[in-house]
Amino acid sequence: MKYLSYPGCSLRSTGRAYEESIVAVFKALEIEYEELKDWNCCGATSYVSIDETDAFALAARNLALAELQVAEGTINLIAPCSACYLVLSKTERYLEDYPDVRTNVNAKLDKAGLHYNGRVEVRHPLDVLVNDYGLEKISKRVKYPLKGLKVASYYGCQVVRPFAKFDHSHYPVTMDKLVQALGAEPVDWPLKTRCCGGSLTGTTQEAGLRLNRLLLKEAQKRGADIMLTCCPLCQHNLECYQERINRIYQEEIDIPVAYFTQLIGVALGLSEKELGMQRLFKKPSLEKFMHPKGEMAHA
């Protein structure tokens, strides 16, 4: 199966490591995809508060472009960023369920010579890796099982809510299953979908840092060696504000936060540069957990 990929704005800026690791992992697993041509910003989650129809039209332009790029059949459009995934999924759903919305949006698209016919299915890379490629195949590709590594998988608010397309909306397990396929141990913790504060760290910082602190403390309390996320904003919040949280709350929080695709790449034996590991502020020390499969067989 071939996919289209929608990188979105953050993967070309603050979330660059996420895109680099996705590209490297998909190449290693021989998952074919091509980038959506002439894509535009999805509008994130704030534009809909300005004008709902315009917001849907902005996102729908990407769906219409996907239909131009792939002539027939259902199109699997991968959106790694949580906000992009939510916005594009919501647009896909609303244009399917509400004919009046679809008519109004297509009227706007028609002015740009575009039209959306409903052939796009928005997918998340977690969904693609687990449900299309398969955990068994990933496990067979692992060169360095991460034995003994305890991982707190953090999904955030937007990947499974409100559209639980591939996992449970309050207790998802897709990332945890991936962690197990890599030989590591998923940490069972209750805050895996609790909000990290989102953009509050840049507006009402006190509230944002408090939400960050709850997640970091709980993951550390549960014995996690690393936190994994699938959202550029979540990764930024959880990684970059630890020192400030420690100063304010007199804490000793110190836990690396990486993208789930980076951990997959480590287990596959990909280089740190391929995975963008040098872009992390807190580089995880994973060497002691990396056991070549030959050694594991005799352990």
Contents of the next structure:
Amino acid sequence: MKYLSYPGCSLRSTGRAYEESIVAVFKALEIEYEELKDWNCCGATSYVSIDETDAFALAARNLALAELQVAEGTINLIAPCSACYLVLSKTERYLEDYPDVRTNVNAKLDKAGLHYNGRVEVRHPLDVLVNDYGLEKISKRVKYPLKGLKVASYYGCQVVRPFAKFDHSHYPVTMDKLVQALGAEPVDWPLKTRCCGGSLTGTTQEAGLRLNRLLLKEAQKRGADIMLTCCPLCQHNLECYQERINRIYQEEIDIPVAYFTQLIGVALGLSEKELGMQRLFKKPSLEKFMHPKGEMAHA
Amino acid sequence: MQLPTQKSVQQDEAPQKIEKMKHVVRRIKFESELDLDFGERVAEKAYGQKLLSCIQCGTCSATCPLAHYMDYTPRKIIAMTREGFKEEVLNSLTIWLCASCYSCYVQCPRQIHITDVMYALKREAIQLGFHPKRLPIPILAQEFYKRVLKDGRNTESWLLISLYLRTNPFKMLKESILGLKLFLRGRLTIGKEHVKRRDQIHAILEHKKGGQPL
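For comparison with the form predicted on its own, provide the form predicted together with the partner chain.
Everything in the complex follows now, all chains and molecules, and the chain you saw is the first one.
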């Protein structure tokens, strides 16, 4: 199966390490893909607050471009950012479910000489790695099982809601299973899909910081050594505001927050630089958990 | 931004209570003052008439991670929208605090697309000029809209700069250390991202040169 990738704007700035680690892991696992040519912004949550038809049309340009790039069959378009994943999935779904939306959006696309026929399926890299590639195959490729590492998987909201294509909308387990396949130990915690506030940390900090404080404290209380995310905005919020949260609320939060693809890369034995680890504010110290596969039997 | 808390409201009311009772204020509108079609108009823009069949169970308010900060809970917003309290709904902070986490959307027993209702209300509030003038959330939405209209892609650094310039330039100083940390790690870029076929974006969004839509 061939894939198209849709990086999205965040993976070109705050989420660069996410894109770098995806590229490195997909290469190591020999998953072939091409970048969607001349992709544009998905519109995130802001565009639809201004004009809905424009928001759908903007997102649909990407779907139409994907059909131009791949001539036949169903196209798996990988969107790693939660907002992109949601907006593109929602556009795809609403175009199918509501004939009015389809007519209006295609009328707009028409003006740019484009048309969307409904061949795209939007996928998340977590879904692709676990459900297409498979946990067993990932397990086999692991060079350094991360024995004893306790991981709190944080899915955020928009990857599992509202359509919950590959997992439960409030208590998903896909990332936890992946963590197990890497030899690490998933931490059971109830806030996996509670909202991080998204852009509220930039606009209404009192509300935004409190949401993150809650998530970080709970993960830490449950004994997690590291939090994993699958969204650039969640990662930014949870990692970059820790100092401020500690100062304002007199907390002692100190937990590294990485992308799930970075942890896969570490277990596969990829270099820190390839995985963009140097871009994190708090580099997780994983060396003590990394046991080369051969040594496991003797340990 | 400082949001009002329950405590501050109480403190505000207590000493002036007697004074206030001299001038009784009617807090609830008469039917003749309501916009009775408002609910139906919003329902139409938010995928279906299901909004009108809300059973007021409060699941949305219970599951909402931001309900603590809202002036009206999501359940109340639905009730008020349905009854035609247009000004109150469009002036509320609630619609702007919705972070689109879709928790209510998936839990609603009547399958009301509550997140879409909030979006429809946000659009209405911006179009009719209802939103609080310096509230950063709607300004972020507008600046984002402009960025993408122009370049087809968003560049986070420039988006934040334009947001702070329009809301609170001093906040830019406050955020500069975080900005610098991100910059040093290659996580903020100065160059603007853009698509090659800007003409396609402009054609789709009917962008007219010189005439900004907002």
